[in-house]
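Only one chain is included here, represented as structure tokens and corresponding to the form predicted alone.
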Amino acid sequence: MTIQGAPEGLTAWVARGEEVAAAEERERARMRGMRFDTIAVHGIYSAEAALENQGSIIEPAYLSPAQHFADSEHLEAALGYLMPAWGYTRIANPTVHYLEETLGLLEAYGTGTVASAAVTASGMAAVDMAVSPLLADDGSGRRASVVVGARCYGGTFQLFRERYARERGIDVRWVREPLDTAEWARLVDGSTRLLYGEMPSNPSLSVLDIPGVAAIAHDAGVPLIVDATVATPALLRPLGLGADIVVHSVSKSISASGLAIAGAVVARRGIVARTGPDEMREDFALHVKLLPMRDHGPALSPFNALMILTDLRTLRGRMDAWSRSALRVARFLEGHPAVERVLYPGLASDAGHAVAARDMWLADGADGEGEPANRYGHLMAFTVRGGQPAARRVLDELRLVRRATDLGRVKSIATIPAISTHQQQGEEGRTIAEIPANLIRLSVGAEHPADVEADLAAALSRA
């Protein structure tokens, strides 16, 4: 590439950047031919990249906040986004880059799509970075609206209700039954900028018909954003079902050790949108990374990126094992007399089971060779007979299962959403989201399921 009137040195740096970008694209193409587990282990950190990093077989942690440049032309080319570089960790970082590339490959795995990713300092930062660029002023003077599945994480509910609706005047329209595509369609009109839902949702494990809702979004010329935190790309890849953008709280199942907080925005190339520049539609994640994230500053620590890469390598096997344990525990709870109802898409009695069985499949199958295997994740919820006082007694009696607001951990964790993760949205908000006071959310970890069941049985005896 020759830049008209540019110094010879600048043009040389741009050409060198094109060579680096081409080499990375060749590695991406090569890795797209690999299995899920191989991608999770290697990403695009090739043998050649290892030799360039003192032979380190594991991605190095680049903890320096800034990059040194060879000369002024190198500096100008890098900071002008004319060549691949990292410059400053608030914008980019090599360790963070390896995580982004791996997540992009995994989210697109087996879907026939090409995706890119931008990682953030938390899951909530990822939601905001996915949504905010689509709410930009379009000059029409018309109030923008968004259509959102009400059965969502409490922080997400607050973001839409408080930060977007109350503070910015966005018309937030809640879908009370996310599985009802007709309800989504009724709320979409010419002011709508995006549709947003969780699959499965936290904490009610509601299921979203991604192809059906994506069709509604695309008919209106707007993107569908899906939060797939609970499923992870090991069990669900929404881009292959029609979604445009996927968000994750990487802090959860992907980072199972619990040593790092992070989020991710993963987008297909060429999303539909009513606002924004063509460059945003062509590569949404890259646009978010280089512009909105640069200015808002929700950068991920490179050390946290390295912790997450370490956890990510075993994602498929973990989600397989934990899903099987969770199904066993869900069946145990379903038969317990102190339990009113169990919410878990893997149960035949669950309202979303048919859609979940259609769309949630373990990547490469249980044997790793492609034999299809449904897996429904590690998260479930159940209501306790006797109302919230009984639910509190059960929670307080747990000894093996930890009481915390976390999920997706190697250790099993439980909480009462009405007094923790969804407390701030108030009674009215919890009614909209259908979160009763006696609901306990349970994340099943790596313990033997019989021991989890015994702990639950002992606690439920006090209900």
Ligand SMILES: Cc1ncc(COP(=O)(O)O)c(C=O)c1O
Contents of the next structure:
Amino acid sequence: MTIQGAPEGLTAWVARGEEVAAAEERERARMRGMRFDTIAVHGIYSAEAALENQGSIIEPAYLSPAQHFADSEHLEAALGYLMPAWGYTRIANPTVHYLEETLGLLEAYGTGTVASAAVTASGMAAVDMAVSPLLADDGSGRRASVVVGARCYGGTFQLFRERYARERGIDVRWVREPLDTAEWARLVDGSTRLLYGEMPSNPSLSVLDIPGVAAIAHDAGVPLIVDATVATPALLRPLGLGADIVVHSVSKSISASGLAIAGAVVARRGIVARTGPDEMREDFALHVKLLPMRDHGPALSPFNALMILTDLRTLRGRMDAWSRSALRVARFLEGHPAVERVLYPGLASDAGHAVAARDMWLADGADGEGEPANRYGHLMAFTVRGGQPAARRVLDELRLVRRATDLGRVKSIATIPAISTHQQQGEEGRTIAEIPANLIRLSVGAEHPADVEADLAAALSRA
Ligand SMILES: Cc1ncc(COP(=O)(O)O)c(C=O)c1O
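The form predicted together with this ligand is what I want next, because the block you gave corresponds to the form predicted alone; please supply it.
Now the complete complex, all chains and molecules, led by this one.
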């Protein structure tokens, strides 16, 4: 690339930037040929990158808020986005970059797609950064609508209802039964900007037919955004099923030790969208990172990026083991007389089981050599006979399982969504989202499942 009329120094920096970008692209291409675990361990932090960082085998934490530049032209080229650089941590940061690159590769793993990622300071920031750019004024004067699976995390429900619908006048159309593709299709029209759903959903573990809903979105010329926090790329890779954008609360299973809050927007190259500039469609995550995130400022701390990289390396093995524990615990709960109903897509009795069995596969299979293995994650929910008083008694009696508004953690955690994560959306909002008062959400951690079952059995005996 040459810059017309540019000083020689600037052109030289741009050329240097092209070399750096080409070297990174070579490393990405090399890593695409590796297995999931290898990508999770190394990302694009190559042996050469290590040598450029004093030989540090672990990605260094660049805690400095800003980058020093060699000269004014270097500064100008970097801040003009003419060459890869980081400049200022609100815009970019080397440690954060390594995390973004790893997440982009893992999300695209085995899907035949190429993806890029932008990480954010929380999962909610990721949801907002994925949705907001698609709601920009298109000059038509027409009120924009979005079609959203109502069975979603309480914070997401509030973001759509309070921030987008009430404050910004967006027409938010709720899909009450996300598994029903006909319901999605009925709500889409020429004003629709995007379709949004969780797979599986928090807290009711509702399942989304991603290929079916993606086809509806694409027929309408708009993208499908999938929140795959509960599954993680180890178990579900929505881009390979037709989704355009994936969002994660990285705060959960990806960083299971619980040392940081974060989010991620991961998008395939060339998303379907009716509005917005071509650059946005071409590389949505990069667009979000370089422009909306620069202006809104939900940047991730590099320290948190390092904490997350540390956990991410072992994601596949953890999701495998915890899914197996969770299936065992779900079966135990299903057979317990104090339990009305268990919501877990791994159970044959679950309404979403067939679609989950079609789409949720452990990356590289049970043996790591590709023998196909369904895994359904560590999150489940169950209703307790006797209404909310009984559910509260069970929650209060737990001794090993922690009472907290959290999930995907190394420690097992339970909550009653109606009084915690989904309290603020009110009775009416919980009715739309199908969250009964006596529902307990359970995230199974790394403890031996027999001990988790014993804790639940003791608590359920007091229901
Ligand atoms: C499915 C889902 N999406 C998004 C979020 C928001 O993530 P964060 O808490 O990191 O902002 C959560 C949080 O629980 C979640 O469960």
